[in-house]
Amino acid sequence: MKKHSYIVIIGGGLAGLTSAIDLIQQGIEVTLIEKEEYPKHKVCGEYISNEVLPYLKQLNLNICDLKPINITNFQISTSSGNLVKSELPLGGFGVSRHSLDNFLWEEAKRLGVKLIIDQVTDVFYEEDTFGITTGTHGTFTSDFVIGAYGKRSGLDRTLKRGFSNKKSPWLAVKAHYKARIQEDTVALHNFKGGYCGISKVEDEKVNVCYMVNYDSFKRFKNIEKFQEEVMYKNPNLKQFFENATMTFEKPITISQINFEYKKPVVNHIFMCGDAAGLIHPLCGNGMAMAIQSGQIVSKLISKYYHGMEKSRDELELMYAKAWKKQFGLRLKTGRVLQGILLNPILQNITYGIAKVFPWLTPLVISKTHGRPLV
């Protein structure tokens, strides 16, 4: 039997929560549906912007409940060490994913959105209608989708998205620590092949997160390995985990991270957060683009719903339009950063340049973040 709902959303992350608690507010029927069973924790660098607070605030989302850790500055190191240090333009907050997602899936549950747990292995649409079929709960029908499964999912594959043909060359690692770091500040550690983020998070725990070109990570027996031969390379690396104790079993990875280009309406679906675009992790700034991708979707399937816009196809062309603007720049600026920080010539040019111009830094950083959502 197929059961009805206004909108699906695919996906329990950041911006497929933060949309179903928007919309359901708005007193939209919402219907989640999540592969993985809550909490856990997920490869992510848990650096969270400000602009996101008035938002969140908005949505009555009391984030300090979380205990979350206050970070007003950055540093960045190349590859031999030399260091760079800034004040962060806007600020940000340190919290775990376990945490913020379980805080927002609940939150969701309060409220009355319905929390599926299954994998979603086809959608279809047909007739003005959707259909969503699952593996274990049957076939849903909605008259909107929102697509927020993440970074690679094998329902790229079914609607045949291209990037999802193609191998990519990354891979993250990340793991909690203990170990005494500058707590209002998040660092990025460069390393060949690579970089490191590290911020801490609630309950005196520090997130590391880092990305590695496959090839040079492969050479490797293990990874311990990699970090001592190549990490270490880099003095901050080499201090921080010589310092550190592990808290996790053993760190989790995921792989065929992709940064190619993603259109945010496929099929008639609105994809929001890494399903619609990936920003390099070094510009820490993930986290608060997917909840901003959440606002975006959800301000306008409301109007659509409380009769404000006349078409779906009016609908999807104003996303499209709204998410270009909002992250279009932010990507390009990734991956411009990440051109130069993977190169060690113009890392170093780039090191000697900040430290004559240290203006520069902030105005950068600012390029890869938004101002705060109202």
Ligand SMILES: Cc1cc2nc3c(=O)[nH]c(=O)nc-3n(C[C@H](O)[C@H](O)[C@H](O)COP(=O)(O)OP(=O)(O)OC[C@H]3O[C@@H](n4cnc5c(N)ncnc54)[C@H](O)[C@@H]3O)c2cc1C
Given for the second form:
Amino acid sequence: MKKHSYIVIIGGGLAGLTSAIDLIQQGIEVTLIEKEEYPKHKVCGEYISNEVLPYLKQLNLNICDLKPINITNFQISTSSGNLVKSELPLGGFGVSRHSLDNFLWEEAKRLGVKLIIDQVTDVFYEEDTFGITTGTHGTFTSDFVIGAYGKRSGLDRTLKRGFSNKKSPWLAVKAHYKARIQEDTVALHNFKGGYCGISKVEDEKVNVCYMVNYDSFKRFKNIEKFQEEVMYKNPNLKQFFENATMTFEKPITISQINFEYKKPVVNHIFMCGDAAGLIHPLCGNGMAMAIQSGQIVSKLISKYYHGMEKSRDELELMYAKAWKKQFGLRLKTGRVLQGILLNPILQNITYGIAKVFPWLTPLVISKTHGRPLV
Ligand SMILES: Cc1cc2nc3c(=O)[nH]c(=O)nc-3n(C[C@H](O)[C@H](O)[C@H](O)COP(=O)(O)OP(=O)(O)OC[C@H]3O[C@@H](n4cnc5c(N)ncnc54)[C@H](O)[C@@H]3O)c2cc1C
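Form predicted alone already given; the form predicted together with this ligand follows:
After this comes the whole thing, all chains and molecules, with the earlier chain placed first.
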């Protein structure tokens, strides 16, 4: 197997796969290394903002094939169940990661991206060339590396990224259910120590995904007990769980979800998606950001490839600048919102304000989202 590629992408989630598809469509050779087989379920709220649609269309990715659910409304409830409803300024759609990531994977394969199933264990940069070491496929070399390996990976430690040794109290739980809910609505229900997103995805499935602080969780023996003892205190969640049937054998979970500040360029690697920064999930914008960061990096690398940009250093500066401009404010707003929502007093004050000034909710939502990507 030829081991040199112009670009190596580490990680085949949304950021990695969209940038691979974009680059190969521009005639640039790409190898993508993903550690797990597709299709697979991922812990995610599975609500994706419509801002990605023009870009996906430009890439000839027909998301309609996946039969996504059109979502136009939003509701949020306090831990005690008080509900605020709002329209979503731009709207979005519900589609499972099981379908979406697999669809992009198959599309990348069809277009000729070299797809390798393996774990990247190290990346080094010497004399203007990268070496990318894998578990079983040996070492690849490339001119550029895109790090699209998600929110946390052993690679962060290898690359000595500051946050990689820090513990995080956040864990998340996700499962699909059979249940009757309002199809056009994504709901965010608060409970002590966390919040739970509920929305519909394709094939009549309802996705439930919640994030919770470990301190709130650890006193309970299992997920069911936690749901009953803590989450059921919000009557909206009680009503949902009591009338829903889980279709997974058991929920899937992740822990150590880290929201620390990260750098978008590390050791000359362009970090994309969650590897460059994770927005608080309550904003429902992480997937769009992953796709958009893939778009930004592909555009820049393509310009360089076609001789329109001068040097690697300039390219790195331009990427870091563009990343900050597009996502800096969204990440900050997400942090502030999470702080408010997890504080019971602030949560109730905010509820009171949102009831009196209903136009405020869509305004706040728009601060955590971007414009349509063209
Ligand atoms: C609880 C929760 C709920 C969320 N809900 C929503 C939501 O409703 N809407 C929304 O827009 N966003 C949501 N998000 C955010 C969204 O899931 C992420 O922002 C998005 O998945 C980021 O995509 P990515 O491509 O960067 O990473 P990922 O999708 O995580 O992909 C990274 C890939 O890299 C692979 N990988 C990792 N390490 C290696 C390695 N060493 N070698 C090879 N491969 C590797 C992994 O297997 C994985 O497939 C949520 C996040 C959480 C935690």
